[in-house]
Amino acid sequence: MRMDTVIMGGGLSGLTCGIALAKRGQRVAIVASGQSTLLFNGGSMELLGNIDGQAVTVPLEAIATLPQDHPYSKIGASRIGQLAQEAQSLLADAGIEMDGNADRNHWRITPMGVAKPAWLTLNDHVRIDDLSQLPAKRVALMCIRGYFDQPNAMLAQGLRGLGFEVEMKEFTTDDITALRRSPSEMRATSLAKHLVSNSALQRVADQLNSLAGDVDMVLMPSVLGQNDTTDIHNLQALVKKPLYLVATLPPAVAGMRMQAQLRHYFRMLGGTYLMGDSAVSGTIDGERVTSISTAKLTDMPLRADHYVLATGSFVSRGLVADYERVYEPVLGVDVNADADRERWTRFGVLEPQAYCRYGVATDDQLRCLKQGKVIENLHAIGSVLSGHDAVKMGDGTGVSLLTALAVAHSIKGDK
C-alpha cells in the first residue's frame, strides 16, 4: 500500500496530524490499535498548566521560559500562539466546540472537585474563568442513583472549597433503574447509549427541574452525547436552570466522542484509518524509513514518503520498559531515558517521576534519531516525545496537538 504519509498511532496527535495533512491533499494512512488515551479525557485540553508546582496563568509567556529539550521549545515559542489557534479551528471543523484561548488559562473541574488550569474546555462542561468571580453561587449537584464513577461527596467538597454553595440531589428514572439490574451497566458509556431518546431526556429533565429548587446552576455527570452533542443540547433546552456537565472518572464519554469526531472528520477528508491494527516493525535504509509492517497486513507493508511516530507513551505501549532498559518497540529509535533503573522512579506517589519525561529523542524538527543519526523522513509527535512531564506540567494534550500540526507543516514544506 503506497501513501504520502503513514502515521503510527490513532490518538489525539495522530488524528490531528492526519487531518492537517489530508486537508492539504495528502494521501494519509493512520494505523490505530483501538481506543487511545482520549478515553481518559474529561472534556478539556491543556496547553501548559504548571511549572515547578505553580499554576500557570499566561501560558504563552511561560512557554518562552521552558528548557530547550521541551517539545514546545523545539517547535519554537514564537509559533505556539499561531499553532494553538490552528488547533482550535481544526477541532471546531471536526465538530468539537471548545471555549478558551492560549492567552490566558481558565479552570476546569476534575471529577474530584479540584480546579486545574486549562486552555480549552467543551462548551457544555463547567469552567471557571476567574476563581474570584464564580459563574454561579448556588449550585445543585445532581447525582445519579447507582452511578459510582463520580465521587459525589469529594466533588461537592471541592466545589464548596472553591466558594460554591452546593446542594446535593439524587435522582433516577425508569431508564436508569433498568440499567441498575446489572452493576456493569452503570457506566458513563452505557448511560449515554440509553439516554438518547426524547422521552428518556424528558424524564431526566423532569427530575432535574423538580429537584433544582432556587439555584443558579445545575451540574450533572458527563454521561450524555457519546456520538455528538445533540442529546446534551436537547437536555439543556428542557431544563429550566442553566445546565452544565462535570467530568467523570474514565471511561469518559466526552473523550470518546472527541475521538469519534476526529476519526470521522479524517475519513471524510479521504484519510485511510486502519482500525484494530498496530505497527510492529519497519525497514530503514540509510537515513530513511522505506516501509512499515503491521500486525494484520503481514504480507503488505505500508510504503510512504513520510512516516510519523504517534504511538504514545507507556500506557499505549509506544514506549516499553523491561528490567534493563526503556525502548521504542517499532523502529528501535533512540530514547532519552536513564540507563540506571534505580533512577526511573522516586519514592512517593506525588513526587515527580523521572520516567514521565522519557521518550523518543529528536532533533529540532522533531525528526527521530537512531544511533545518534537523524532519520530524515521519520517524525515523532505527542506523548512519545521526551522532554516534558504531562502529569506535572499539564501540557500533554497541548503537546499532542501542537507537535502534530508543526510536523504536518514540516512534511508539507510550510514555513
Second form
Amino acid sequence: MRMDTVIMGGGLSGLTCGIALAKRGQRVAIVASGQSTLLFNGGSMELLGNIDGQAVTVPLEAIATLPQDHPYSKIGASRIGQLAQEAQSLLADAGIEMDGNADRNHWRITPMGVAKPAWLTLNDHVRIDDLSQLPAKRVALMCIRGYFDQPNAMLAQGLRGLGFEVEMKEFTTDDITALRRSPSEMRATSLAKHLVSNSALQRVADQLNSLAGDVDMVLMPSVLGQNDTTDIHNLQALVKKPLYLVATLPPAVAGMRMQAQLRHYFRMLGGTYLMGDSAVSGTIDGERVTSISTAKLTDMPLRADHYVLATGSFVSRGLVADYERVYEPVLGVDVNADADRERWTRFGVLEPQAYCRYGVATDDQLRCLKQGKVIENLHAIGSVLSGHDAVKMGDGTGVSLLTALAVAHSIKGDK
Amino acid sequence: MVTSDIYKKEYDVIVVGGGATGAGTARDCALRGLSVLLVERNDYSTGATGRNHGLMHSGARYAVTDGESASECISENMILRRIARHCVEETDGLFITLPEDDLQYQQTFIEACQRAGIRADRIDPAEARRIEPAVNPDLIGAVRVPDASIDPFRLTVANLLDARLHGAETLNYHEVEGVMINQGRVEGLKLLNKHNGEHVEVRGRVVVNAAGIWGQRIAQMAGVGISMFPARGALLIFGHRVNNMVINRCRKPANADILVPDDTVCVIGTTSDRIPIETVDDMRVTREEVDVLLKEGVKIAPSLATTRIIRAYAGVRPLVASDDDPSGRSISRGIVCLDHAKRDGLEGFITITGGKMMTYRLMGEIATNAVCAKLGNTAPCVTASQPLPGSEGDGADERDAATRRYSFGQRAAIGRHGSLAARIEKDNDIDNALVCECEGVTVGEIKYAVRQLHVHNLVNLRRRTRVGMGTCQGKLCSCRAASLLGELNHDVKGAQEDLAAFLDERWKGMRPVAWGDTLREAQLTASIYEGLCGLDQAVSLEGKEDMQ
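Form predicted together with its partner chain, following the form predicted alone:
The next block holds the full complex; its first chain is the one shown before.
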C-alpha cells in the first residue's frame, strides 16, 4: 500500500494529524491499536495547567517561559496561539463542541470535585470561568444508585469547597436497575449504551425533574452519548433545569466519544484507519524510513513519503521500559531517558516522576533521531515526545493536538 | 466496649503485638478464661506476619539444619489444616534438584525429613514436570512434601475475631511508650493513641511481649535486655500464579529458593541479610535485592522471566541469640519464651519471640502456659483442636461455593472468610455489586469488614479483603472503596487522604520493580488520580505514614 503519510498510533495526536493532512488532500493511513488515553479524559483539553505546582492563568505567557526541550518550545512559542485556534476549529469540524481559549485558562471540575485549569471544555460539561463568579449557586448533584465510578461524596465536598450549595440526590430507573443484575455491569460505558431510547431518557428526566427541587443547575455523571451528543441534547431538553455533566472515573464516555468522532471525521475525509492493528517494525535506509510493518499486515509493508510516530507514552506502549533500559519499540529511535533504572522513579507517589518526561528525542522540527542522526521523513507527535509531563504540567492533550498540527504543516511544507 | 473504658479496667493479661503471635496468644488466653487486652501500634499483621511468603512450611526446609524446628513445623502444619482450613490452600510442595545442585543432598534431605516425621516422597523428574508444569524442566530430582499456602492476614484476623468472641479486647493504632513498673512488678503500659494523639495507660497483671523484632524495644522499656538479630528478607510478587505447588530448591537454605502460590499471585523469596536494629522500620526494597531474587527465581520457574512483577516487599525475622551465647553466633530460628521474673527478676513480664509465622499457635500456647502458671490458672489449652471462626463445620459451604449457586464475589468471599461469609451483608440490591474486580470484593464484604473487622482505612481493608491486591494494584477499586469508606465513616476528607496514602503504600512496593507493565500501570494510575482527578491538589501526604 502506497500512502502519502502513514501515522503510527490512532489516539488524539494521530487522528488530529491525520485529519489535518487528509483535509489537505493527502492519502493518509493510521495504524491504531484501538486503545487511547482519551479513555481517561475528563471532557477537557489542557494547553498548560501547572508550572511547579502553581496553576497557570495565561497559558500563552507561561508557554514562553518553558525550557528548550519542551515540545511547545520546539514548535515555537509564538506559533502556539494560532495552532490552538486551528485545533479548536478542527475539533468543532469533527463535531466536538468545546468552549475556551488559549488566552486564559478556565476551570474544569474533576470527578473528585477539584477545579483544574483547562483550555477547552465540552459544552455540556460543567466548567467555571472565574472562581469568584460561579455559574450557579444551588446545584443538585444527581447520583446514580449503584454506580461507583463517581465518588459522589468527594465530588459534593469539592463543589461545596468551591462555594456551591450542593444537594445530593440518588436516582435510578428500571433500565439502570436492570443493568445492576450483573455485578460488574455498572460502568459508564454500559450506562451510555442503555440510556439511548427516548423512553429511557424520559425516565431519567422524570427522576431528575422530580428530585431537583429549587436549584439553579442539575449535575449528573457523564455517562451519556456513546457516539454523538444527541442523547445528551435530548436529555437536556427534557430536564427543566439547566443540566450539565461531570467527568467520571474511567472509562470516560466523553473521551471515547471524542475518539469516535475524530475517527469518523478522518474516514469521511478519505483517511484509512487500520483499527486493531499496530506498527511493529520498520526499515530505515540511511536517513529515511522506507516502510513499516504492522502486526496484521505481515507480508504487506506500508510505504509512504512521510511517517509519523504517534504511539503514545508507556501507557500506550509507545515507550517500553524493561529491566535494563527505556526504548522506542517500533523503529528503535533515540529516546531521552536516564540509563540508570534507579533514576526513573522515586518513592513518594505524588512526587514528580522522571519517567513521565521520557520520550523520543527529536530535532526542532520534531523529526526523530537514530544514533544521533536525523531521520528526515519521520516525525514524532503527542505523548511519545520527551520533555513534557502530562501528569504534573497538565499539557498532555495540548501537546498532542498542537504537535500534530505543527507536524502536518511541516509535512505539507507550510511556513 | 468503648475505648475509654478499656483504659480504666485491669486485665489479667495484656498482649503487645498484633501479628500472628500476639493474636494467637490473645486467643489462647481468652479461651482459657483470662481477661485479655491486645495492643498494636499499627494495623494488625503489619510486621513480619504480613511480610513473608505466605508459606505453610511442612518443616522440610529445616529438616537438615534444624530438626527441632522441622518437627514443630510439621506438627503445626497438620493442626492448621484442621483449625484454619479457610486460611490454608493444600497445595503440597516440591523440593527440586537442579543440575547445578548436588543430587547427593537429596538423600540426606529425605532421611532428615523422615526423622522429623515429615512425609517426603522422591518422585521422578518427569512426574514433577507433569504435576507442576511451571517447574524448571532441567531438574534432575524432586521430592514431594506436605507444604501448603496460607493467608497470614486472614489467619491473624480469625485469631483476633475468636479472641474477641471470648471476651478479649483489642486496640490497634496504640503504640507502647513505656512500661509501668512498681516494686519489681510490671503493672501496665503507657500508650499513645495514634488516632487522636492522646497519651493513655492500661493495666494488667501480666504483660506478654509478642512484638516480633520490635520486642527488643519493648523489653528495653521494661529495663531488661534481649539481643535480637534482625534478619531482613525481601520478596517479589508476580502478577499471576505460575505454579500450583510450592517449589523449593533441594539444597541448604539460600537466597530466593522458594516460590509459593498465594491466591491469584505467586511469591518468590527470600533474601536474608542481617541489618542494624535501627533500620527495621525501613522496609523499602533495594535494587540489589530485586536483582538477586529475579536471577534465582527464574531458575526455579523459567516463566518468571516473562511474568509481570507487581510488587516487592520485605520483612524482618526476629531472630534471638540464645542466652548462653551473647555473641550471637548461635542464633536460633526456634521459639524463645523468656519469663523475665526468672531471668531478670522482673515479675509480670513475659517475652515470646523467635519462631515463625507457621508456629504462631504453638508460641501462643507456650506464652499462655507461662501466663497461666503466674496467675494460677489451670485451664488446658484447646487451640490445637478448636477451629477458628470461618473454619467450623465440615466445609460444606466452601465446597458448595465451587458450584454455580454463588456469584464470583460470593465465591471469593467464602474463600476469604470461610463460614463467616454468611455474615456478609446482602440486605439490599447493591451489596452484591463488585468494587474490586480483580479479587471479587463486593460492597457487602466491605461493609462487613468495616463493621466487624476493625477497618479504618484502605490499607486495613486490603489486609482484610484483598481489595487492591490483584494485578491492577488498586487502580480503580481503591477509589470506589475509599468513597464507600468515606460514606460509612462519614469522613470524606479523610477518605481522600486515605486514598492518597493507599496509593503511596502501593507505590512503595511497585517502585523497586517499576519497569514493563508495572511502570505502565503506575503511569496509568498517575494519569487517573493526578491528571484526571486532581487528587494531588485535594490532599497532602505529609505526616500520614504512621497510620498505615
